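Given next, in structure tokens, is a single chain: the form predicted alone.
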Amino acid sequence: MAEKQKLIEIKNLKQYFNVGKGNVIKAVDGLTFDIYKGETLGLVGESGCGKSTTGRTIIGLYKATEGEVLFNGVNVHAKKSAKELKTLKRKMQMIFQDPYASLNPRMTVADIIAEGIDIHGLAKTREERMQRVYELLETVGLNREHANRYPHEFSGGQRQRIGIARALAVEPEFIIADEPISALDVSIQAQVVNLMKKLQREKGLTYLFIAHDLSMVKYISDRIGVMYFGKMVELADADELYRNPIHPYTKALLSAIPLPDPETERTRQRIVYDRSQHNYKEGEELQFREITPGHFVLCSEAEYEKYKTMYT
């Protein structure tokens, strides 16, 4: 089996926000993980855990407080020339959560999609530019007649498809999808996710898929990382994480997924996570440790020994 190629390397990434009067919010607090070429890494956790901030810091919308983000070995946050920065931005794109707020209402769909094409000089003539726009519209399941319309003329699902076309326009290698389906109707969510999977197969894309819908994340992801209060507490293959969760917080999250069976739901016990159950000593160092091959958990030395006994 060929060794997987690292596309993104995140090393001790921290993103702190000073909110005044000496108060600091540790939105991202020491993340270390890799994203492999061609895979989808799902990032889950409750609202406010730092998922979106992680995505925005990785792509460079936020300057990291500490740590490194390497894309193909290049430090995203290191000082670069304008040309280097432009090349990097072309290779890393983002699909935003809100399809209503992320599109400029004063621009036509053609101009929205072609904005990156114009910036990076990817079309030599106006005809070539429009042909590229038409191809992108058809790629995401829309048609060329949509090119001259404005965002308000589309449904939420169609707007998200426009957002995907915009991200694809510069032929990126890596796309961060920041809760791209949370604002959509359930019936439309599957269409958008299936489109993303199809595009990944056809174009060899790599995704960081940020969401709080655990069932949808399992469907699209190869591996899943679970975040809690700015830290990643567990990381494993998608099937392994659902079949064999180790961290108590992951177990609590999974227990909250509703099942399509009223009788089962009526009697099913939810798990409530309480941080005090860890009984950590003051100043005790927690580390991201490998419990079974490819299955990592944030834990103390004592927990590590316990998990190793229980799960190996």
Contents of the next structure:
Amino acid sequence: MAEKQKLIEIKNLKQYFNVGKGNVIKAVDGLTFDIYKGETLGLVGESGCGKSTTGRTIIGLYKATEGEVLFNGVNVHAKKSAKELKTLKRKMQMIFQDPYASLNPRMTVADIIAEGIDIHGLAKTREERMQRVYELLETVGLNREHANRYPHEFSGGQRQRIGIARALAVEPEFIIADEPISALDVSIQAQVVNLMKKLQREKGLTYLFIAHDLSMVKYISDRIGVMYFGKMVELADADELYRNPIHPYTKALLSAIPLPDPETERTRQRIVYDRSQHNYKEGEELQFREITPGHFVLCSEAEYEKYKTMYT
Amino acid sequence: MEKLLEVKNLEVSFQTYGGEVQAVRGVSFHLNKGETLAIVGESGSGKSVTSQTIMRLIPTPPGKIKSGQIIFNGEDLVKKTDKEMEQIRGKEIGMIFQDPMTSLNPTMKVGHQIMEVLIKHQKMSKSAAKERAIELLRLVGIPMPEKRVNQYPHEFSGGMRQRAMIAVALASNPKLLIADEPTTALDVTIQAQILELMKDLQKKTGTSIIFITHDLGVVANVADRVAVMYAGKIVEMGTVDEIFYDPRHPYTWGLLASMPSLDSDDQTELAAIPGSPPDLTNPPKGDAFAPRNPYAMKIDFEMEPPMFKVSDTHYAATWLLHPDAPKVEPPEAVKKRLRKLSSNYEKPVVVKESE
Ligand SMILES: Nc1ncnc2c1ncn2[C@@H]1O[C@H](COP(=O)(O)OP(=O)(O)OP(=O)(O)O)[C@@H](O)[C@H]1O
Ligand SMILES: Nc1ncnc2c1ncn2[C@@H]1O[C@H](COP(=O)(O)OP(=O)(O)OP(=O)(O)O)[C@@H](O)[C@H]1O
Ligand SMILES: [Mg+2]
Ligand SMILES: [Mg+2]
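Any chance you could show the form predicted in complex with the partner chain after that form predicted alone?
Below: every chain and molecule of the assembly, starting with the one above.
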């Protein structure tokens, strides 16, 4: 990426859920990072660490508890006119994990895909509307005969393509893909990932790609952020992260990925992470600090000094 | 090596509105004592139906075992009555399902669910069963088992529920454990813990395991042998090294090539297998994989390939192994894996029907 233009700026974003009896879940707890135009930022971390909540808050499905999200400089959560809100909604789209649950079973594929076109008045005539639907079907590798069928007539991979066509229908700039391939077969996963990459090249799309399959994330992402308990603990270029993980949680995570090679598996040494291993002192402040250019780690001042000498 | 299970020419179908779904179309394999066999393959290829048939858990109707034998411990499970099967299930054969919430009883404390098995199958007293339940929870890595034993499934996190289900399945010391995608919904760290746990328990108890998964990394980690299924049949079977370092079937090649590799920086397209799997109400003539197979020859569309034997342990059903077939190059990603295995025969030989 030659010119790095920020499309999304996330500043100290917090999302707390009040779950009654004074209990608060800090699902997202102070995230600060940018997403550049045209890149894919992968987001990984264990179940419940706040990946989906991060995506949903960025796109404005939840109101942030604290902090802000700027899209092209515009604050997503600030009060806006209905028109501004509609434009914003159009530019940011989400693809969901479950291709079965996320498509309305009683709507035809054409109506599912065209829903956004209708809401945003993107087609002037019925013909134009259908034309767009046919184009979109072809873009995602389906064909126009599929337009009048219902979701249950499709395989998982095909349904996920319909979900992608629906997201593309309103010509977004930014797509949040929340585990878009987890429910699919290995061979079909590759189809969907190839399609997403192709669309990115052709349309200059920006992706936030949430997943727990770390080999697929590495393949598709330019940069990767690792989350742990609502916080981002490490952020770096994809290759750099896998080659030189710094935070002990990242190391543990990477050491647990099973690889399709029996010999490596027979000799696998798994690293176990324990939060207490940091031995942080009372009141020691943790910050997201840059260890090497573009490689950030959540750490204390003391750890920062240590990492600096170890990794530079 | 002693055989614990032998499945012979199993055929299972379902009657549906759209016709007869031929879910399993002549599957044969065996499992030795203390061994782990992984079954991989396309969604809908019959992995779950095969394993549910061994447990005799397919609903009949619409399901039907059309032919075949399931010899377990010298007896044919196909011939057992439902009552006899109930004795075998839970006692001799344990099963772990993909979604723990469907098999744990949400209204019953986790500890009680384990105790039930112990009291019923091991004839333990209530207090002995409780003690053993706590021990089992500790064994599967649940912290503070004395406390957890009295909790309900919804009070457990996803990974803990999965482990609790494993504890239930292990309670009866089964000779055979069938695990159908037991870790697919879990994070890699918890997945790794559970795989380590299963291997550890296997070492201690000598249990045989059938492990169904679509994650080839997991297969490489747990399996002694691997069966690859496509459209209701086993298309390739071999030791884990044979499948990963010397695969012969083009579907296996496709599976291996469609995975990104962690160490490659290359940004070439993943080699997706084009198209989608066949309709099993009307399975295609010839090799069912032919329409999606870039290596398909004319004969693939007309005649089903026989099983070829590549070594004592390695089988593949593809015409590419026929002596008259042209030599083809597997995809790049597969070529990088290939190794010369000394156990291979000089030339593949056709397996006779009776074997
Ligand atoms: N609407 C909600 N109300 C209350 N708690 C919530 C809500 N949504 C999420 N949470 C909690 O916030 C935390 C983060 O959840 P989130 O769904 O973002 O995790 P995730 O990283 O996407 O996990 P997974 O990999 O399992 O999808 C969890 O503890 C979850 O239980
Ligand atoms: N109760 C049923 N009624 C009708 N058809 C069924 C039934 N159960 C399974 N099938 C069909 O049998 C075939 C094999 O299904 P099976 O569940 O064994 O696939 P699988 O290999 O386990 O796939 P996955 O990886 O998606 O779990 C599929 O075509 C499926 O639709
Ligand atoms: Mg999520
Ligand atoms: Mg299944």
